[in-house]
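The data below hold one chain only, encoded as C-alpha cells and taken in the form predicted alone.
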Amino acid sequence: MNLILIGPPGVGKGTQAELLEKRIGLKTLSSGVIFRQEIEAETDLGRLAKRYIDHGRLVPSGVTIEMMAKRIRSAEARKNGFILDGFPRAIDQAVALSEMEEDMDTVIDAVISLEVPDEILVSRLSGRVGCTKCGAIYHMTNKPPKRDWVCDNCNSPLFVRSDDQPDAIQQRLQIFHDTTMPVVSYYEGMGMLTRVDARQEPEKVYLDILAAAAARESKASQ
C-alpha cells in the first residue's frame, strides 16, 4: 500500500504517518524529516533547504523532486509500501510523481486530505516544539515530552522551530492554501482523494485513513 497524506502544517500528518508505520509497516517518507537530516549533516542540499525553511517558505520543487525520487526508489520503501508526508506540495510535484510511478512500476493507492480549520491549526502550532536531532515533534499542552525540553526518543534538546513562530505560521498556512490546495483538487479530479476530518481524536483519524485506503484498493481491483 502506498499513500499520500496531504494537509496544512499542524494537521497531524506526522502523527498519522507514525501510527501507520508502527502498525502496518509502511515506510514514512517525510520531506521535512529528510531535509532536517540534510541540514544536520550540513550538506549542500541541507544548507540550501535551511535558507527556505527558516523563512517559512517551500524548498524549490526541483530539489524536492530529486530528493523524494531517491527515497521512493529505495528497497526499504518498496518492500512494504510507503507514506508520502509533505510531498507532493505543488502541481508540478504531483505531475513528477505520476512520472515516477510509471518509471518505477509502482502506484499510489490513495490520497488522504487531512482537514482542520486554520484557527485550530494556529493554536496547535503555537505550542509545538521539535527535537534538534531526530526531528520528533511535541506539543507543550497536547503532547508534552516526559521531561521538560528533552526528547523522549534520543534525549536531545527540544526547541521552538523558527517556522512555528506566529508570523511564520500565518505565512506557512497561506503558502499551503495558495500552492498545495490545488494538489487536493488535482487528485480529487482523478478520483483518488478522500477527505478526513482531522479535528477528531488521532485514533479515529487513523481508522478513517485505513477505511479510505481499503475502499480505494477495493475500487481499483474491480
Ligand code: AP5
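Heads up, when I say rigid core I mean the largest set of C-alphas that superpose within 1.5 Å between the two forms. Residue numbers count along the first chain shown, from 1. Not measured: the values here are computed from a predicted model. What changes on going to the form predicted together with this ligand:
When two forms of a protein are overlaid on their rigid core, residues whose CA moves 2 Å or more are considered shifted, and residue 97 is not one of them between the two forms.
Taking 2 Å as the criterion, residue 80 does not count as shifted between the two forms: its C-alpha moves by less than this amount when the rigid core is aligned.
A movement of the C-alpha atom of residue 107 falling short of 2 angstroms is seen between the two forms when the two forms are aligned on their rigid core.
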Second form
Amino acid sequence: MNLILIGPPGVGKGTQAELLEKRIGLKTLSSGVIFRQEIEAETDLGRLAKRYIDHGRLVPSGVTIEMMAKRIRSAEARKNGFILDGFPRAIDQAVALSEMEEDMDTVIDAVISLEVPDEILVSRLSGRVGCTKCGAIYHMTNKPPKRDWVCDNCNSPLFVRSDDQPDAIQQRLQIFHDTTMPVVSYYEGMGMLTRVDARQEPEKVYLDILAAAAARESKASQ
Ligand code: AP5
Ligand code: MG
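Compare with the form predicted alone: the form predicted together with this ligand:
And the full complex, kicking off with our chain again.
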C-alpha cells in the first residue's frame, strides 16, 4: 500500500508516519526529514535547503522532486509500500508524482488529508521537540519524553527545529493555504482524497487513517 499524508505544519504527519511504519511496515519518505538529514550532513543540497527552510519557505520543486524520485524508486520503498509525508506540496510536484507512477507502474492507493484548525497547530509546533538521531517526535506538554531533552527510544539528545519559530510558523501556514491546498483539491478532484479529523488523539487518528486506506483499497479492487 502506498499512501500520501497531506496537511498543514504540525497536523501530525510525522507522528502518524512513525506509527504506520512501526506497526504495518510502510517505509516513511518524509521530504522534511530528508532535508534535515542533508543539512546535518552539510551537503550542497542541505546548504541550499537550509536557506529556505529556516524562513519557512518551500525548497524549489526541481531539487525536491529529484530527491524524492530517488527514494520512491528505491527497493526499500517498493518492498512493503511507502508513506509520503510532506510531498507533494505544490501542484508541479503532484504532476511529477503522477508521471513517476506511470513510469514505475506503481500507484498511490490513498491520499489522506489530516485536518486541524490553525490555532491548534501553533500550540502543537511551539511545544514540539524531536530526536536528533531516530527522528521520534515529542511535545513538551502533550507527549513529554521520560527524561528532559533525552529520547525515550535511543537516548539521543532532543532538539527544537529551526523553523519552529513564530515568524517561520506563520510563513509555513500561509504557504500551506496558498500552495498546498490546491494539491488537496487536485486529489479530491481525482476521487483519491479522504479527510481525517486530526484534532483527535493520535491513536484515533491512526485508526481513521487505516480505515480510510482499507476502504480505498477495497474500492480499487472492485
Ligand atoms: P516538514 O518537515 O514536512 O514540515 P511541515 O510540513 O511544516 O510539518 P511538520 O513536520 O512541522 O508537522 P507534522 O505534520 O509532521 O507534525 P508532527 O507529527 O511533528 O517540512 C519542513 C520544511 O522543509 C518545509 O517548510 C519546507 O521548507 C521544506 N520542505 C519539505 N517538503 C517540501 C516539499 N515537498 N517541497 C518544498 N519544500 C519542502 O506533530 C507536531 C506536534 O504535534 C508534535 O509535538 C506532536 O507530538 C503533536 N501531535 C501530533 N499529533 C497530535 C495529536 N493527534 N494530538 C495532539 N498532539 C499531536
Ligand atoms: Mg513532520
